[in-house]
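Only one chain is given next, in structure tokens, and it is the form predicted alone.
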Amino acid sequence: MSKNQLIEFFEELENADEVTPLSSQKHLSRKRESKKNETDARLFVRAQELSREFHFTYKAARFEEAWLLDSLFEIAEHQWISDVLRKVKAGKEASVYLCKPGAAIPTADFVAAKVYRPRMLRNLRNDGLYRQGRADLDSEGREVIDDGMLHAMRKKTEYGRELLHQSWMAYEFTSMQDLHEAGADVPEPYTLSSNAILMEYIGGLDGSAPTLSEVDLDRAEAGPLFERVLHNLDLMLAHERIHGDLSAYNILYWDGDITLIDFPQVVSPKVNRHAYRIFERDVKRVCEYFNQQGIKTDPKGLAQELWTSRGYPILQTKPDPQE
């Protein structure tokens, strides 16, 4: 069974279970009911095929199991992980799982697997805004130069959407690699598969690190942490990266330290014509949180200072759709 078929089956079943109440399922048309039974059976077979070779502690929901097995099988096969212990975060675009590392990562107690949900393959939100000026990357993080692949991505065919998804993930992984090596406060990335990123786990056995949005800081702690966030923004600019969606919702807080997460939408300050507005929005959102923690900020002034100190010109463009 191909990945595209598995996506179709997963979405059909997920919609039936999560969107259609059990009391209403009797009203499904015979055709839809027949298709549901068929996909149910095929997905079950897929799960059974993979589970013969990879077993994990986490008891996934009925239709989550096959997708999770398919997404993590390659990582497990290469001994990056030896077990999936539990789900620590469920999101609209991806879920994060606490895993026990395998022989390939002997020094870590736990690792985190970020597994993208099937719909991300089809509906990358406003991805054109972030992809503007970016080269497309393959699953190995190399620039795509094949004309057929590039054509499929431009046309957004089924194959093209999967390639775009791989490029989206490759940008997240390679950005984390570069920034971690540069000393930024990001999780250490370990490996990338066709639908998952394995990285350093931030948190404890009892729970993952909360985001800043879930934490109230006292002013004595808020000040240094705000300066640390600004340091990371500046460091990213120095390495030609803008987070693109930074806020208190994707900055983790653990043992008094911060960790920036979620980098698939990174943009270049050099080639994206909306780069400054995107950067200014990141700074504004960070400042909004720290204002609530008692820190007086000047978002526009800070954005301009950080931007121009790295030699980038401020280009006036129309506001982007997410502002």
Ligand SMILES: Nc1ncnc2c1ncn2[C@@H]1O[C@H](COP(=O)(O)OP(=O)(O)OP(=O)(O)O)[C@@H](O)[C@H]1O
Second form
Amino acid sequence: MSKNQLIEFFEELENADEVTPLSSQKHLSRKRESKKNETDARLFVRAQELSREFHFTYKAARFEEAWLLDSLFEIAEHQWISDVLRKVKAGKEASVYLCKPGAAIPTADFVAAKVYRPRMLRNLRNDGLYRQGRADLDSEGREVIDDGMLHAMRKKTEYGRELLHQSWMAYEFTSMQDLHEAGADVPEPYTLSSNAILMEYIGGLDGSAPTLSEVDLDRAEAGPLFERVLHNLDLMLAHERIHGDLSAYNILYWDGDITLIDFPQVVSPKVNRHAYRIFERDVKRVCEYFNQQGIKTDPKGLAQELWTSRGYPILQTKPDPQE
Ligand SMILES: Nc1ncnc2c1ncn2[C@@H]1O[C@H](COP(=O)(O)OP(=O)(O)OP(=O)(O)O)[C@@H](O)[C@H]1O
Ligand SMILES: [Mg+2]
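Could you output the structure for the form predicted in complex with the named molecule, given that the previous block was the form predicted alone?
Every component of the complex follows; first up is the chain already shown.
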């Protein structure tokens, strides 16, 4: 698939629930229309091939189906999931789907599949800030040491960017594994495939857990939950990890408990020279939310206390011009 075809695919995916007004349909140029038909045909062929083997309850939008089947094929084949029930949310970097677990996960009622957008369509975030001092990981979560692969990533060739995408996902998965094992409030991760992460689902059949940003807490509840978030920040520091994009948008709230999500950009407090700045920003954003919920906070003081009590030195760095 070419880049343009993928872009069209995602335009379609994003507008899947909207009815295209006739007026804008008229404006589709002939060239674009024929390209669109070509894309349709390719994706349909792929979807047809895979859908012979897998039947999902979720009726995906036309283009989404091929992408979804392609991304979840491996996971379904290994019996991690037996069905896709519905789309939970389309995020900026990935879409999350509610799935029925397969025989490989006998204990869960539901699981969540985070399916990444194709690398070329993801936000061009400033990943240099997060990758500073961070080794790149392969699809198995092992450090990449192969010269050819390292070269491709440095040159950002097509292959190199694919490897960087893999590394990004591997960081998310391995961080969740370590943190879950350490007792942090993160979804239990089950498996990683080339384009998806399967994890514990937070929520019920009718609806997934809202993010904290969507919830107004009682004063009585806000205090203990704030302490719980700080406990998680401390536990993460103890395991040499900083979330890097923490805010009320990446914390789920369900049954009175919190769950931290969305870890691809984690950084190490020991290795990244901007670590303290990144950590302080996480603490500040969390404090902003809890301030609105009536909790008095001192973000700078808290960040310092958490950081130094784990024995890390405070290095103040300035943002790079491109940040
Ligand atoms: N394990 C889960 N259980 C239930 N819902 C989840 C789970 N993981 C993610 N979600 C939902 O999917 C949304 C997107 O997930 P996540 O933040 O990991 O992806 P993202 O693409 O990086 O999103 P964004 O760019 O919007 O932050 C979350 O805001 C949340 O609503
Ligand atoms: Mg998120």
